[in-house]
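Listed next as structure tokens is one chain, alone, in the form predicted on its own.
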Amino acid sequence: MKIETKYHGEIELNEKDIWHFEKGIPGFEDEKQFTVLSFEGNEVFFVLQSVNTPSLGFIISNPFSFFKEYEIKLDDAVTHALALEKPEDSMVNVILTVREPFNESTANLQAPLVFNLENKKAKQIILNDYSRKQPVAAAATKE
């Protein structure tokens, strides 16, 4: 199928590349299908693109790229909802708010996106131990 996207124009999308968010994403409960698109020449940032709404695309990234001490513990409700059997079957990303200049960009560590690589189910979860607006630049300078 062809879809229009926020950052990549019209693309061809295979069904196997669609992630299913059973309950949508908080604030976007009607959006249940997304795909993850990469940027050419970039392996750090991706777009979580709605399959149905071309203007809805979130910049996401692996939080462990920036925040080495970041930890999440999935409770039974999440692992059950995603039918997640092993940690290695999962992928975690966080939504970034990208600002200009980039050092003012933040990551939402409080609400990571958890993906089950085996069945293409995904869910945004809420953690109480982290900030919704964690500066990315601060993490990059810690190394």
Given for the second form:
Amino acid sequence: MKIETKYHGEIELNEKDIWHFEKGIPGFEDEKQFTVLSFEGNEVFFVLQSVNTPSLGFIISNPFSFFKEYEIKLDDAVTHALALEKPEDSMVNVILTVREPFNESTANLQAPLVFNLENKKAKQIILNDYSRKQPVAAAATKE
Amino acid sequence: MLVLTRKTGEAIRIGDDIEITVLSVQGDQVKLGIDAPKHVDIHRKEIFLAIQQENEAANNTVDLTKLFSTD
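Now show the form predicted together with the partner chain, given that the preceding structure was the form predicted on its own.
Now the complete complex, all chains and molecules, led by this one.
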């Protein structure tokens, strides 16, 4: 099927590339289908694009490349919701709030996106022990 | 809003499978124990609202050329 997107124009989307967020995500509870799009020549940033709303798209990234010490515990509620059998089946990303200048951008480490690669279920989970507005620039310069 | 008065150790039951127990009260802090099925998400309200707001803020339109010039 063809969908309109926020950053990639019109694209052809296969059913197998759709992630299913059973309850949407906080603030967008009706948005239950997203796809992850990459940018040519860039392996850091991706877009979590709503399948149904062209203007809804988040810049996401792998938190472990920015924040080496980041770790999350997938509790029973999450593994149950995603029918996740083993950690290796999961992928974790975080949503970036990109601001100008870029060094004011933040990563939402408190609410990572967890994807089950086996069944395409996904969920934004809420942790209690991480920052919602972790500066990205600070992490980048630490390396 | 339904208002119920409970003492320490007492509980309320919501539906068939959610139970909230008052574990302790100290000053203006109340410690609650919540038993609910795994599919029910439970969060502190202010954190949930903050995540909603952060998601809304993160849905701004990003200038991609500037984004890529930083990595």
